[in-house]
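The data below hold one chain only, encoded as structure tokens and taken in the form predicted on its own.
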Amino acid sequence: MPTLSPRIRSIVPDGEDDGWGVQMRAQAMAREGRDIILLTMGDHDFPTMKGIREACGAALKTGRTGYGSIHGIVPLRRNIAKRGSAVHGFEVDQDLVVVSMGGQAALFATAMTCLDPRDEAIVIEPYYATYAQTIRAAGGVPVTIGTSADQRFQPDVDTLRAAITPRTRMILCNSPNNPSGVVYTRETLEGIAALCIEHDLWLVSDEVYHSQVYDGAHLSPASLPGMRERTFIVDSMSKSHAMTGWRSGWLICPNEEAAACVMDLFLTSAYGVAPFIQLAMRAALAGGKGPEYEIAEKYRFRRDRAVETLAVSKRLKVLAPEAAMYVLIDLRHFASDAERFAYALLEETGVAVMPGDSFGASTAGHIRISLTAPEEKLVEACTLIAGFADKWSET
């Protein structure tokens, strides 16, 4: 029999836990009739806004069901560039915008564009669960760099510098951060930028949570001196407009050559986002900041309620997020195994959470909750977590 490619088999190495075991167990329990509160995924509990859905429906009714533009239709790219110029702090050229099937496709495109086989990419912990897998899928080698909860997960520039080798080609940066909700400071981003310039590295900046900043302000590293020409910006409408299933994202490329290469990749894979989805994206962005603000305020309220409810526990240490739609909870001082805690929590209370190990070693001993449950269910879940933690014993 022919053998499968080592490249494809190495995306998730043998023995590596992809972190979704608790969720799969929770879904199985729900199918058995158990009442489950699922706080594992960043998938909204409310639908995409009516106007966006209607724009998609109108496009379908008028027969916009052919091939989509691989680059992205001009009116959509124009809207993305206008929004990006306001958000990222520099004038975005619409010709450098390539529409993608969600932020994940944009991430994969950056890895394919920046890395040759066995090239290294630095990934800062804690990280979105697919980062290392995406780099391996492109033939690269992920090099993870730890951070400390005690320093609010701000990366240390000296630690980053020590990880750079002759094979390093890019740094992957995620601010606002999933899972921690931390927003990198200007000092942190300036330090990362200086390393990229000094060592001639690409920077991939995942900024999909920029619309959900509650404390402080978002700063795109591409706006720093010398960084525009070496930074890829990943963005999407999944979180900002409750469009996770639409696969509606884009990549802002550093130059025309990079944009052309990304389009070549999409030519051989997705062949463009469906035109009815692109027209829905255009309608969403034409609505201005209103929809984004409404969703962000919903999550700001939920964050405050969750943090307040969890604070009742005498044991839990909660990292109040500055952004995004998650809360990290530190269990290290009373629980040695967060995954074991998560499974026990699920079995006893029906609340499903993500073990922190899913996001790198820096969040071992933590659990992450997603704020994607109706307010009353979220408060109920946080009350159950607090009560369970206060009586937890590993003996």
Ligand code: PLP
The other form holds:
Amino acid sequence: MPTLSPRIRSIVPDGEDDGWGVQMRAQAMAREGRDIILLTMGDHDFPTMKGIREACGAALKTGRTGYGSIHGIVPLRRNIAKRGSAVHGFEVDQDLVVVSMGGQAALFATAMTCLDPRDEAIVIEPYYATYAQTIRAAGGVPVTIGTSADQRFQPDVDTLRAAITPRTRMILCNSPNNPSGVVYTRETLEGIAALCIEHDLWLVSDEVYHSQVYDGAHLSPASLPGMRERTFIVDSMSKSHAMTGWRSGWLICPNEEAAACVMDLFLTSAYGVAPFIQLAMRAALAGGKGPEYEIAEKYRFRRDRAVETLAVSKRLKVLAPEAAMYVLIDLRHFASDAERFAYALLEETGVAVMPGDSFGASTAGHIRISLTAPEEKLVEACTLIAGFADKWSET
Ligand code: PLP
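I have the form predicted on its own already, so could you send the form predicted in complex with the ligand?
Everything in the complex follows now, all chains and molecules, and the chain you saw is the first one.
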């Protein structure tokens, strides 16, 4: 028999826990009729706004069902560039925008564009769960660096420097961060930028949560001196516009050559995002900041309610998020194994959360909750988590 590509087989190495076990167990329990509150995935509990769905419907009604533009239709890229210029701190050129099937395809494109087989990419913990897999899919080697809860998960530049080898080609940076909800400081980002310049590295800046910053302000590292020409910005409407299922994202590339490479890759893979989806994206962005502001305000409210409810516990240490849709909770001082805690929490209370190990070793001993349940359900879940934690015994 022919063999399967070792590169593809190594995307999720044999025996590696992909972190979704608790969610799968929760879904099985729900099928058996148990009442479950699912706070695992970063997927909204409400649908995409009506106006956006109607724009898609109108495009389908008028037969916009042919191939989509691989680059992205001009009016959409124009809207993306306009929004991006206000957010990333420099004038975004619409020709450097390439529309992608979600932020995930944009991430994959950066790995394929920047890495040759066995090249190294530095990933900062805690990280979005697919980062290492995406780098491996491109034949690269993920090199993770730890951060610490005591430093609010801000990466340390000396630790980053120590991870750079002659094979390093890029650093992947995610601020605002999933899962921590931390926004990297200017000092942190300047340190990362200096390293990229000193060692001639690409920076992939995943900014998909930039519209959901509640404390402080978003700063794109691409806006720092000398960085625009070496930074790929990953963005997506999944979180900002509640459009996870639409697969609606894009890359802002550092130059025309890079954009052409990404388009060549998409030519051989998705062949562009469906035109009716691009038209819905365009309509969503044409609405200005309104739709994303409304969603961000919803999550800000939920964040406040969740943090205040969890504070009732005498044991939980809650990292109040500055941004995004998650709350990270530190259990290390009373629970030795967060995954065991998460499974037990699910069995006893029906609340499903992510064990922190899913985001790298730096968040071992933590759990992450997604704020993706209606307010009263979220408060109920937080009350159950607090009560369960205060009773938790290892024996
Ligand atoms: N980047 C981060 C940090 C994320 O948290 C996610 C999704 O959870 C993505 C990228 C991928 O988003 P998309 O749905 O646009 O592929």
